[in-house]
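This document opens with one chain alone, in structure tokens, the form predicted alone.
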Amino acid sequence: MLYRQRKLDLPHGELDTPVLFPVRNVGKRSSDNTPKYVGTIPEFSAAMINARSIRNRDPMWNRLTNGVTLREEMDVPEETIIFADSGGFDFSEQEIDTTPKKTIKTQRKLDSDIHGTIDIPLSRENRAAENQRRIDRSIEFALEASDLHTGDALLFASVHGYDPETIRNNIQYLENHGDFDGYALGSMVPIRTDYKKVTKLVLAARNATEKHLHVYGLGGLVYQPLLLYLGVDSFDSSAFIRSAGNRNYLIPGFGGEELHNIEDLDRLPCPCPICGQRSLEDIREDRTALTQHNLWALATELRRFKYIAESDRDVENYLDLRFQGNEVTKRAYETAKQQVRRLT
């Protein structure tokens, strides 16, 4: 297997990896609904961030410019790590109205340890020329924005292709132009159903450079093990928002079940610290305490996977057995399997 730990140095502190960066959605709306976690949950100090979206809401941005840290927008520590995101997803359905320099200058004011240059997601409805333009605007961007770059952060660039040697080649074109720290593959939520594209995809990656590998988007239960097993350093995930809106209860080593589907349960199966204590009842009408639960089953998942990797356990068995209840993401995984093994 792929799966790696390292340790990143950055201006607000260290940050092991493997690591998720759970999606805030700060700027998004009048205020940041996102309940608390850091500090609650241990492996939880980060957060991913919409740059697009902050500078564009006009009192949380003048607030910001008139001596108000993000982070104390956000009412959390000073020393949480934050990954800012150029807001590109939303240029998948609106014009692109930011500049590499517009994109650098909202991110140092955000204080943000991580800078994600400028992205355009492809569409699977688009001709190959139209997202070959994309492919190459994105890159464009990545290198106007390694110019423009002090080293008062990191640099990821974000990567777009849609086929592995795309991939490969735009890694190792940025690798020789530019100046980065890492790589940000994205384009993937849009194909997230087609398992076994995307994992050939993020291998193609990691086969491409030795740095900071991050995936955009895919942070979710399923995906969780097959990023670690394909040897990615981050992901980020809105999965526990979003599952919660639906009354969503991830269970992890298994996915998402819908409430409505296990009513007759007096408790919940997970003894994490949001459930252990209360009923299906009580989770059911309280939508944060659902979110809530939602990010620590994201990171009891994380947690498994750590601890199958660092025991005398086979993770490639543990693997075997985390998939077999689904026939998609079981063909996916034995895929990867037989690619990571021509590697290893």
Second form
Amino acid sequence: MLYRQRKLDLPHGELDTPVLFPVRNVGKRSSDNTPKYVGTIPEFSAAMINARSIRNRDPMWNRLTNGVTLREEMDVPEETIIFADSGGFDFSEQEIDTTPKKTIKTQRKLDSDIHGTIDIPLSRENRAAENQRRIDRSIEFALEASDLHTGDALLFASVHGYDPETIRNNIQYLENHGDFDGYALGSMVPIRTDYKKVTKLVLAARNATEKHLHVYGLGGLVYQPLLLYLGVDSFDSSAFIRSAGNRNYLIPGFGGEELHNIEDLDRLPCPCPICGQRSLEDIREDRTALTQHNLWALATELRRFKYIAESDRDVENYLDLRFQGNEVTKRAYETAKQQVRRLT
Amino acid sequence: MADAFDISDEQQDYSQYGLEANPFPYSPVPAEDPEIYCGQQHVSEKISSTVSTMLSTGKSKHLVITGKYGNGKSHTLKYTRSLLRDRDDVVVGYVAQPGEGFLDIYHEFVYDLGFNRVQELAYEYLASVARDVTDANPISASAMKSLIDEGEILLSEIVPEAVRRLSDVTHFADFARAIVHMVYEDTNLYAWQWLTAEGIRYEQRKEMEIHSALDDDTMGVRAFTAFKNMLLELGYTGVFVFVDEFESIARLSPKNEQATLNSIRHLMDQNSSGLCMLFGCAPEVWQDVMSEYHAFSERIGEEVALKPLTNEHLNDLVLDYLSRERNGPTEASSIDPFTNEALDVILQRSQGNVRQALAICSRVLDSAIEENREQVTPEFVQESM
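The structure above corresponds to the form predicted alone; please give the structure of the form predicted in complex with the partner chain next.
Zooming out: every chain and molecule, the one shown earlier first.
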């Protein structure tokens, strides 16, 4: 097993890893509609934000340049840990409208603890030559960011590739030519249903560096235990918001369940602070409560894994059990297990 | 009944003849890398001349070696291959028999080179690109691999350029992509399957952006030419293709036989430089080809025939084999325990056929040991047969 625990020393405090950065939609909308979680879910004192979206929303950016802090804007305590990515995900559809200089300046202004370098995501539909060009540009951007970086926060280089060689090669190249505190693996979302491929790529990255490894966009209920098992230090997810939007109720240890499939229950199975006291009907009616519950579900999944790893229990036995209900994820885990066993 | 067998792994002692072991093969099939070649001078001269011309001028030249079964065609081809394989400026492939058509010849050729060699060539090509577009100076496939693994060179920087250049060189973009994919762990087996014309699924081709299937003779000729052009671009002098048992094309239907010969003819026409094909063929089939398919036979032009062994040849052959295992007091130039007369009988019995002569020598030597004979005389040969 490659699972590991570390501590990151960041400008706004220490952060124990492995950790999930819940994705905040601040800047994506006129106001941040992510319900309050910092301070209520102890392990989630962190957030992933999109630097580009915030920079491009003029009224918000004006407030931020006129003295309001990002944390005030988000209504979270000042010690909240912020990972600001470049907003590269938007570049899968749009032209790149930023530079490393502009991005890092924005990240500094937002006082983020971790800066992600500009990345241009790959697409399954793109021609290989186009994807190679995108990979190349992301590397150039990362090296430019490395030159501009002053060490006020951690800098994670965004890395892309749909094959293990490219991932290893990119990380080694960046190790040789830049100065990074960690690496963040991108472009995983378009291939997320190809579990075998994703686990291979994550392992390639994990083996290429001892430094912090973040995986963009795959922190949902199913991927979380897989990523922990593969030794990923952090991940982010907006699954809790998106699922709530679809009235999808996340159940730790299982996955999602659409609430319209459940009719005759008084109470839902989760005893979290949101569901414990409320009826099914309450939750069904209250999207904010559902979002908060979903975050608790993610926290529970994480806690459960940490507990298994800390106790004398066999993590692989736990994961055998965890994935037994779904053939696809079970096969993915079996493949990951074989790959990990070859390494340990 | 159990006593009827006497199975033992006890080794025979050949020391009374000054030998470590019986040097003759029991079943004389040519070794993969023959160490001995006791050939006929006119054959070795013709092969040397054909091969040397290609090596010195770079111009393509081809040769047919004819000879009856057991007269040493395969051995001659394999021995020539073993000599050429040691050179690092050529690529050599052996095709045991032509199969159903040119695609099978192409398949066997690539298979004989092997996955590792083709992958090495892919790295060599990337190295040649890296030398041009980066500051690095990889001089070999392994140096290139290390530079990629250690992150000194960025794959995404050189791969698009490699595909572009190789497409220009080969006029076959799919081939270029397949070669480059040989360096990717996820796709190298698919690329190998495509390059060997084994056929892959559409999804696997799509993953490598390969649009065409390599599944007929025309595509096989195209892929082979692309492969050869890549090698010339890398600085190799050329490619040697050894096609053995060419007579088996006579088994094909007339239409398929004609198609196979036509494909080989196209291959030769498209490769006026850097290609040397050596065919091993039974004389009667070659005669038919000569008379019926002029377009093909004219392009080969030269033929050399392996004749039955003479006394002198057999003497040399036996001497060479014996000296491999010689350790004792017997002179190295001696054919002991065989007498000259015994070899005459062996020559008669084998009708000058190398394979049969070797098989007889092997059997007779074992019988001589069992019966504790000092010498192998003509009478003893007769008795042992």
